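Encoded as C-alpha cells, the following chain is the form predicted alone, with no partner shown.
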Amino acid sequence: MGGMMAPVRNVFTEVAERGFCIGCGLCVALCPAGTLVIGFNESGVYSVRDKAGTCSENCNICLRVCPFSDYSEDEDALGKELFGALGGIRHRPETGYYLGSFVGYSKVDGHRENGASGGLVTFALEALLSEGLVDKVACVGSTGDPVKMFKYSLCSAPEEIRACSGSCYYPVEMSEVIGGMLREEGRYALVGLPCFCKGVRLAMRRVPALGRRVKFILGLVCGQLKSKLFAECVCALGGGDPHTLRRAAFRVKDPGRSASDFGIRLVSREAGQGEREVLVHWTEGVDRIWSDRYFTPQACNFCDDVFAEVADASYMDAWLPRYSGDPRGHSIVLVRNGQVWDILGGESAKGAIEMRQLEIGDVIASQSGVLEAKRRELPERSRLAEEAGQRVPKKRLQLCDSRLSAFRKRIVRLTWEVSGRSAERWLKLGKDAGRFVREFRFLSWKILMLRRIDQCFKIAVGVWRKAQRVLFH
C-alpha cells in the first residue's frame, strides 16, 4: 500500500511554515501556477500560503526570489554583481558597496515638511520622473481602508508621489505592483526596505521582463518591521479604540520636539461620537514598544542587511548629534549608482537640495543602534532559535561580531521572548492596553535595567581601554 506523496517544496513549506515569511508578495506575483496567495495571518503580518498545492516539481522560482530562502543568493553576491566593477566604488562590510555619501534635505516646498527625515526620497522619485528616466514609481501610501491601511501604488505624477511621502510602520506587500509591472511595458523605479529590495533584485535576475523594466531601486535603512498590531497598541496607549482603528500617520513632525521625538497620529471610531484622533509621541511609550521588539515579525529577528545593500541608493535618518535635534529632519544618502549620484549632484548645484559630503564612518555611526540589533545580536538570536529546535534562515554570520556582554545576551533573550509572545497576548487580552502593559511590566522593567547596566559597563570598558592606551603608548 503506497504512502502519501510528499508535498512539493515551495516558499510556503520552506519559509512561511517555519515563520520566516516577511510578506513581500513577490512569490505570489511570479508564481506560474497561481497557487500562492498572501494575506494577514493571526499575528497581523502578511504571510504567503499555498491555496491549491498545484506547484510543479520543476518550478522553484518562489524559493529563488524569496529574501529569506536558503536557496537564494545573499547581499554580498548580489552587490558584487551589481556594483563591484564600477569605477570609484568602495566597500565596507557594514554598508556594502558605495560610491559616496552625503547628508542633506530637499528645498522643494512640502518635501521636507511632509516626508520622513529630510524628504530626499520624495525628491529623488520626482527627479527620476522629471528627468524622463522612468514612467512610474512604486511607493507606499495610505488607502483609507481600515483593514489594509497602507499599500504599494504605481505613481506617474509628482502629486501622487507626494501623497505617498512619509514613513509607514505597517505591513505592506508588492504582489499587485509587481504584477502591474509584468503586465505593462514601461520603465519603473521602486522604493523599499532592505528585504524587499533584495527580493526584487532576485526576481529581476530570473524574470527577464522585470529585469528590463525596473530601472532604479531606492532602499530605506531598516531596523525592523512591525505587524499591524503595533498600530493598534499605540492607538490604545493614546486612548483610542484599537478595535476600530481606521487611519494612521507615522513620523508626524513637531517643531517643538527633536527629530527623534516624532508623533504617530491614529484615528479610531468611537461609538456614537464619530471619529477620535490621538497623537502619541515616540517618548510617550512608543520607544519602549519599538526597542523591546514588541510585534516584530520573526523574519526581522534574522535579517543582516541594515543599509539596503542592493539598492541604487539608500536613505536613512541622520541620527547624529549635530542633526537629530532639528525637528525638520535631515536625510543621509548612500549612493551606489553613478546615474543617481549625477542627478543629485546636478540638483544640488541648482539649489534644489542641500547636499553635504559625509564620511562613511559617520554614516555607519548614524545607524549604530540598528547595526547592534542586526549584526551583533544576530548570532545570539540564532543560538536561541536553535536551542528551541528551530531551523533558522541562512545568513551572513561571518559579518557579525558575537562578542556580547552577559548583560546584552540577557537583553537579547528577553526581547526574543517579547517578540514571540506579544502578538498572542495582545489578542488574548482583548487589545486592552492596560492589561497588556501590566502583563509585560516586569519583563519591560528587567530589559530597561539591563540596558542601563550594559551602558554603564560599556562606558567603564571604554575608560579602561583609553587608560591602557595612555599608560602603554
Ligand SMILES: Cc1cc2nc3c(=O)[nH]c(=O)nc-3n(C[C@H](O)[C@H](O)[C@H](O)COP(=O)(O)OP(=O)(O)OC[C@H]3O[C@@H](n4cnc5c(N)ncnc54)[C@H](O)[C@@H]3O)c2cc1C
The other form holds:
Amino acid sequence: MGGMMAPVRNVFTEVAERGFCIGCGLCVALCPAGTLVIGFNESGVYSVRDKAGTCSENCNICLRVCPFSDYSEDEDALGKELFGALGGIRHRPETGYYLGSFVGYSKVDGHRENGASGGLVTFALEALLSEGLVDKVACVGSTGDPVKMFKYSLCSAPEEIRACSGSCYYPVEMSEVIGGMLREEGRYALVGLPCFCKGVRLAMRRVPALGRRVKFILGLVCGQLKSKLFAECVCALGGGDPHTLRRAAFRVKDPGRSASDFGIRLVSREAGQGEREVLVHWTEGVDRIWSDRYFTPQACNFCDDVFAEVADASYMDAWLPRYSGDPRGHSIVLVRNGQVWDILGGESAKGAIEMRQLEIGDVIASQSGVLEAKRRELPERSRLAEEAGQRVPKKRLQLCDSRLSAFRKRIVRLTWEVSGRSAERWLKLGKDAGRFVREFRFLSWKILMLRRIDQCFKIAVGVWRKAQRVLFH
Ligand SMILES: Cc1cc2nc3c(=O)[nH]c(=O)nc-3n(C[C@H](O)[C@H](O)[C@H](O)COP(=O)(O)OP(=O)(O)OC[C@H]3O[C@@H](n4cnc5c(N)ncnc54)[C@H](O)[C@@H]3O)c2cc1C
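Switch from the form predicted alone to the form predicted in complex with this ligand and give that structure.
Zooming out: every chain and molecule, the one shown earlier first.
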C-alpha cells in the first residue's frame, strides 16, 4: 500500500465530484497552484476539474471560497459581519439584513425598455461609475459565440453596461473577471446571483487585494439557474433548431402582454436557410420547464438564499398583482448599504428614478414561490438525496419550515426526478422537442395535477382557519 496516496481534498473532490459545483469559477481564479480549470459538463453546467492534481494539502483556499462547500461561512455569519452593526439595520430570516426597500424603475432612456424588470441594476451600475465610486463593473453580456453565449466582462463605459441589460438564464462564470481584478489595481462593482455574491464575499475575506478592490456587490434575487440546455429546449419548443442555436435574449417585453408573460427570443442558423428567429412566451410552455425544474443544476436544489443576502443591494422582479400586469416592468430593491441608499435617494429626488417605499412584507410576498422552493422544499430534497446515498451540502436548515403537505412532498419528489433526468434525456433523444415532451408528458401531468390539488388544499385550510377564528373567538 506504501505508494498509494489519497488525493488531496479540494473543491473538485469535495464539491464538483459530488455534483454540487455551480460553476462560479472563483476557485479557478484563486487557486495558487493553477490546477483547477472550468468548463461545461455533460449537463451544460459549468463545473471545475482538477487538471493536474498539483494542489497542496495545506492550501484549501478553494474550499474556503466555494459557496457550496462545507468549509465556508454561511450567509448568516457573513451578513452579520457586513451589515449587523449598521445604524437603522433590520433583519428578517427570509431576506437577511436590510436598511430599506422600494419598488420602482429607471427613467433614463432605454434602461427600463431593455432591462429585465425596471432597469434599476443598469441604472445603479452606471451611477456608481458616473459618481466616480468605481472604475469598472463586472456584469454579464451576450458574446455571439454559440458555445458560450453569455459571459462576464469588465465594463468601464455606460454604453458597455447598457449592452449587458436583461437577465441571463444561462450559465456564466467569473474566473476571468476575478483574475482581471487581481491583476489590475482599481475599484470594482460586480453584479451576481446569490451564490456568486457569497463566493465573492468569501474571497474578499481571504484575498486582501480583492477585499480592497471590490467596492460594491449588487445581487439578483434567484429562483434557480438553468443549464445551457434550457435555451436549446425553449428554442426547439418554438420551432427553432437547437443544434444551431446562436443567440438568446431571455427577457423580451411585449406591450400586449403582462410583465410576467415576457418572451424569450432565440436565433438559430439552419443549414442553407440563414438565421431563424423564434419568440416563445413564458405562458407558452416556459413556465412549466422553469417551475417543474427541467435543466436545473443540482447545486440549485440545495440553495437557501433567495435575496442575495450578502449583497449591498438586491434586485428582483415586482411579482405582485399591482405591478406584474404592467408590461413595462417594475423592480423591487432591497438595500443594505447606506451609501447605495443615499445615492438612490438622491437620484429619486432628481427625478432620474421612480422609487416608492415598499413594506418588507410585500417584498417577501413578491417571492413567495421562490421561498417555497428554496426554504420549504429544501429539507425534503435533502432527505431524497440522502436516501439516494448522496452527502448534501450543509445549508441553513434551521431557517426552513419543513412542514409540507403530502401533495407537496410528492411534487418535490417528481420535480427532483425531472431535474435529475432531463439533461441526460434531452441529449439521448437527440434534442428532439417532440420526443422529449412525449417522454415527460405523464410526469408533467402528474406534477400539474398535484399542484392544483395542493392549491385547493391550501385554500380549504385557509377557509377553515378563518372560520375557526370567526366561530370560536
Ligand atoms: C438566473 C436568474 C434567476 C432569477 N430569478 C428571479 C426570481 O426568481 N425572482 C425575481 O424576482 N427575480 C429573479 N431574477 C432577477 C430578475 O430577473 C432581474 O434580474 C432583476 O429584477 C433586475 O432587473 P433590472 O431590470 O433592474 O436589471 P437590468 O437593468 O436588466 O440589469 C440586469 C443586470 O444583471 C446582469 N445579469 C444578468 N444575468 C446575470 C447572471 N446570470 N449572472 C450575473 N449577472 C447577470 C446583467 O449583466 C445586468 O447588468 C433572476 C435573475 C437571473 C439571472
